[in-house]
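Heads up, the chain below is alone and in the form predicted on its own; it's given as structure tokens.
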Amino acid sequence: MIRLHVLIFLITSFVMLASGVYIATKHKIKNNKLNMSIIQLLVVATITCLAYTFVISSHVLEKAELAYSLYFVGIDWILITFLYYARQYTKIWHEGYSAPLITVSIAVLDSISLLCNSKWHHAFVLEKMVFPNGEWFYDFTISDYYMVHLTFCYILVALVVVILAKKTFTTSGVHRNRYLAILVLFLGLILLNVLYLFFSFPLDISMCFYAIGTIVIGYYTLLYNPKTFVEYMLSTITERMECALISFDENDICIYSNQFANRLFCPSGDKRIFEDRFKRWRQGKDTNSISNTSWNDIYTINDEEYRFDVHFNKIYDKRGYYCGCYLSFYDVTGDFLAYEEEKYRNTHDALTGALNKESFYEEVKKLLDENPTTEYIMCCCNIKGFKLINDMFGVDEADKLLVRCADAIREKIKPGASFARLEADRFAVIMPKVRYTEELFMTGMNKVSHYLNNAQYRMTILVGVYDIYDRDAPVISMVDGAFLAIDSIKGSFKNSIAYYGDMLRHEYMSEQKILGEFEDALQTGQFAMFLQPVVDMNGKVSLAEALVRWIHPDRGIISPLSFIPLLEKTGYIYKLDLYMWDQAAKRVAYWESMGIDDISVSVNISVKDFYYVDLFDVFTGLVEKYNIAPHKLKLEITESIFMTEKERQLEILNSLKEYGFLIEIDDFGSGFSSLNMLKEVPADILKMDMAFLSIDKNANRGRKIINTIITLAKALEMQVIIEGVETKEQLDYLSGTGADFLQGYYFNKPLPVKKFEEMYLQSSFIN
């Protein structure tokens, strides 16, 4: 009888030990608290199960003793252990740490105790028990300390089961069994404990049920999801999906159609309709021939248009034959809407809603290569004076007035043409040139135009047209063709359309040569200093001004006409005016060398000069850089400068003044020079042209002009040049009128500086 004991608890122990180590190979154990719990549950009851297999067999007193030690300690370890299983298992006081250390204090101070039983015997002493067939083992009596070891056991079992029935009767029926089962295994377990303990059972026939509690603990622990549970799972995640879903058995009858897919298609829940529809995607197409695959499709549901992302899946059994199909809708109407958004954003003007210009130019390009037999033509269109609106009007009022342009060309296009705002006030339009009228855009302009009129203001709107020629040209020459015809009558009153013809075609390729021989021209020299003698009342040359001449090596000297405007226009007179303000400065530092220190010269500075470069650490570099007086350069503006940002220039000129340059006022009075201006610019000389002697009738009032600005010079302290003379008569005249210098055409013309220097400066001067 001890004998098949003995193997049966061999058995028992090697049936755990086996679980353990499954569940060690199948399951991830590091940083699985739960997984690690059973794996120390299945240790410990192998252990306890070995220490008891050892008691029955042992006839050693000592040996037996020492096993029945281990087997009570085994006891308080497995309600330890599977006091932390339910703990990972259920999540019920898993969080604590608190509890767990009391439980394991007592557990190690008790097994300190039962383990030093065989000197004390408090726990228990063992006895004979003799079996009828002669067999016999070491069977124990307890003592008054084991009565505490039971408590303490009793206590552990207390709160496992607490911990087991209360997940039990709080969690959802679907997962009841599978703690109900580990509940009722533990009772059960404890139960036959109870009964060896109490009833006089000669063995601990509840380690032979171990092993059956090891493979349960394991199956519904780890292994265990209750079909209706996968199933309920299932049908609540495909009801909830955020798409439809429709599937079809072998034969296209629908099976299944969730609650999104029976809203969007099938509010009466006939589900023939979604066979209808699946039949006529499928029509004239194998079944078995269809590959998974998706698709974008429109569908119109309540009157409002719907975009869809629709993927179709086959389903095949395990032994691969086709056995139905799924189809799944995504609604990507949102998403799309929002793209469209964003793509209409970086495509049209916030303010407008008008093409930007990017988006323009593609567009243009677009019609130009698709209708390659349709002529175009290119308007486009600003309003005149544009800031002067925003000034006296206001930002808000200046926007609506852009806002009814654009209305009034998006009113008047029709498709198959395409308009954009490029920037500010500029706007653009291309169209077949068969539908092109002036008095399609003079209804237009005229009815934007009196928007803004008032007794104060009347605004103007001007039209540049460009006939489309060369369709390979770049869209931007077209555009800037068709704005060159703009600028072309920007100074008239009468004229609000103009046409982009031959004369403009060659001043604009002019203009493009010139810029783009420009950079060359000046990195190899062709750009020349001229200087134009400046005398005083007897004669004496003491300032020259420099001019600039370019001598092309083609087309030989070209007149500054041709070119200044345009680089002023560009804002490349920057790169000019440094290269002759530098030339001067050499050339003055050049004559010093050479014993010549009473003549200075005079260099223009450009309106763009004053934001295109830091003009005082240009002079100042350069007087520095060359050894030179300040005062030998001297600075001549034009009243142009201060017609923006006056305040800033201000405070430029003050700081070069300071530093000991002087400044020239040039072309006094022939503009809208006031005499505010006089009181506010640090002026050390002021210069006036003959134009005002230039008209016979009025000559009279001019020489009254002339004498009382001349006066009004003195009176402020500076000197004064007259340039423009020409005459002896004009000589003769100004001689009495007090001013300083004189120069013009009757003195000399610009001249090379070589020759300049030939007929101006001493005697012994060597070149």
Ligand code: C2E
Contents of the next structure:
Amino acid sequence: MIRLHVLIFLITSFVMLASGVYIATKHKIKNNKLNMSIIQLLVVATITCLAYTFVISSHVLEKAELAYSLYFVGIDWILITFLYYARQYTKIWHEGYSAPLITVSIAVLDSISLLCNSKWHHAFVLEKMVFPNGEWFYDFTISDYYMVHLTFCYILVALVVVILAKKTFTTSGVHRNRYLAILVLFLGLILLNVLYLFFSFPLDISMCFYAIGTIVIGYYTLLYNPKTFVEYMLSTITERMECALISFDENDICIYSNQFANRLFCPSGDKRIFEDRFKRWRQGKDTNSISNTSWNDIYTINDEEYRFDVHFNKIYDKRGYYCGCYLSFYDVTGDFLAYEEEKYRNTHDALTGALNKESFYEEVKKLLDENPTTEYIMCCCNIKGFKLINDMFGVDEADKLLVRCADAIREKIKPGASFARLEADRFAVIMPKVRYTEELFMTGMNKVSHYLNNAQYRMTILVGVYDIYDRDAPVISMVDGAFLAIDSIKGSFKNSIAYYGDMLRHEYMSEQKILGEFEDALQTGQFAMFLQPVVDMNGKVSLAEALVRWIHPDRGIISPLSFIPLLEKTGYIYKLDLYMWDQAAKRVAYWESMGIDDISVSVNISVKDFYYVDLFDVFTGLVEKYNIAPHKLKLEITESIFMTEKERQLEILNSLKEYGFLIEIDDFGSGFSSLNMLKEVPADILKMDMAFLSIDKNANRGRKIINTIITLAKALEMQVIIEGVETKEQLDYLSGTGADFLQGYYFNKPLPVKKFEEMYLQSSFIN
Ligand code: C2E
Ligand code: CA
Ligand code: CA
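Form predicted in complex with this ligand, following the form predicted on its own:
Up next: the whole complex, starting with the chain shown before.
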């Protein structure tokens, strides 16, 4: 029969062993010194407990004595491992090895000494005491050395207490309890031990307290404490979260709401309010059959509108039973406003608040798709010479004007229509055809234009109207159509409206055709250089003007007037001009190679060329490539180059002139800045068209003008070419004016190069 107290000690040992095994398997001990220390503690305590169990169950005194020694050794090691545990738990003196080495060394020596007790009995003596009822115990008498052992044990105890106390008092707040709990527990164990020593029971039950204490410490350190700490942290986090959290149990009773939720929905904190609201929140949402869902809601709180992302989640336990649910409300008002603002910025023009081009195109498509039975028109308008307004009145005034334009349009159009500022001064409106009247637009525009009109300036707004008959066509072509109508209003000085009709449509189509064919035509050599002779007063041809002809495979020779303005408008002209200049330079070089070096060629330069190519590089490159003198190429420019970036253009012309090219001012007198041009441009030759002077109709005045201009040119050391000479009378008259050269149908039309050479250079070729 096992005696009861032996059984208790055996069970205690088993429980400790089981706890150790549980911790070792449940927690990853490899990387965690704290777990390791608790396992060590349990193992050592188990061995110690078993040793004591042996003492109280063994009848053989010698064996009991040895087991008792082992028990004391165990106490040493329990304290050593506890010290190790305290260091790991508190992270005080947990690094470094010198102090542990000393305590461990003393513990080893003490252990050896204790184990030798059976030989010398220097620590204690056991004596078996048998009671009359047959019970027996070992009586334990201490010797001198026992005090050494005890002192060592209390030093270890003191170290543990110091470490735990230090940590307890240096830690603040929620963490202090972690250390205080262990300290109190430890002190309690020691106290029980002291009490036992004091009362000297026959049975050392303090071992059981140690065992229970060790298990409690293990549980507290590894399970309870981290869990409560995590709970504390989580509840603090949820309290402080910038979203409202409300949770309900399985009966829809509100069990938790964080501060944010209270502030938002229920300042009084009365949870029943949440329960009432919960019913409303769930209305219309299928929260019974699904485990989570989300939606957007708008709430007015303190008269302000808030937008929330609401999430509803159900919680189930491990076995899948419903436990409750929670709602989270994220305030997305800021994001929503930022998104709306960003959307507005991306779709609207910042200055006028009108739609921008891209969103207008989308809007038009949408309107047409959504209202298939409504007929629409596209109205576009722009301000004539808007650039001039910028220059005359300044950018701020021009901006104000655009805002007024937009406001005027906005005021006139009603829902079902839409408008945009496409760019600069170009506006577009799409509206149902039935609502359109000319007055609708003109009254608005007249009002706007009056705003700027003054003695020097009259503002003109032009409106183009395109009837959307082809709803599936790209919106851009509808807008193009309206602007094409505007282009057809030429020379108007009052606000005008034009309509995109069959004529315009036809013109538009043919322009598109030309542009579509242009590149290919250039590649396949459909463009030919024609030369028109320029004769001097003795009838000698020392100059020719290079004029382009498009030899179209189907349409025959096409006049440059049908495609040059279009190429200029679209910017493609430079491609053609580069080709023509090359042809001209090449021909001059060819003539030189044939021994003819008294003839040069004038080439035409379009104002757009200044923007698309580096004229200096191109022309110097050409004369180098063909090794010809620069004065053999005469560069014809018109006063249109003065329209924009005058300074830049002048700089280019000056550098070309410096290099040796001769500059001709073409069509002198056709524009408005001719005299200014004479002053500024370093030209060598002035070219004037008879047509501008209508010499036949108004003979006298025309002649006077020609004479004056020629005198002026001479004074500026320029030569004069009169072009457009068609009749003998004109020639006769011009002979006496001092003009240097004449050009015109009277002498010859622009001729194919071969023909020109045959007629004017033949003699030279033969020589
Ligand atoms: P432009 O530079 O003023 O060229 C003179 C135009 O007047 C030529 O028309 C020529 O054929 C025409 N013409 C010559 N003599 C007479 C005459 O006695 N009476 C009348 N009524 N006209 C005469 P074309 O060749 O049709 O060229 C028209 C315009 O096209 C040119 O005017 C020029 O501005 C432009 N152009 C022609 N070829 C080129 C080119 O290669 N590059 C550039 N950029 N423009 C060119
Ligand atoms: Ca010309
Ligand atoms: Ca001309």
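Numbering follows the first chain given and starts at 1. Since the model is a prediction, treat every value here as computed from it, not as a measurement. We call the rigid core the largest set of C-alpha positions that still match within 1.5 Å between the two forms.
Establish whether a shift of 2 Å or more occurs at the C-alpha of residue 336 between the two forms, with the two forms superposed on the rigid core. Shift of 2 Å or more: no.
Taking the rigid core as the reference frame, is the Cα of residue 131 displaced by 2 Å or more between the two forms? True for residue 131: a C-alpha shift of 2 Å or more.
By the 2 angstroms cut-off, has the C-alpha of residue 473 moved between the two forms once the rigid core is superposed? After core superposition, the C-alpha of residue 473 moves less than 2 Å between the two forms.
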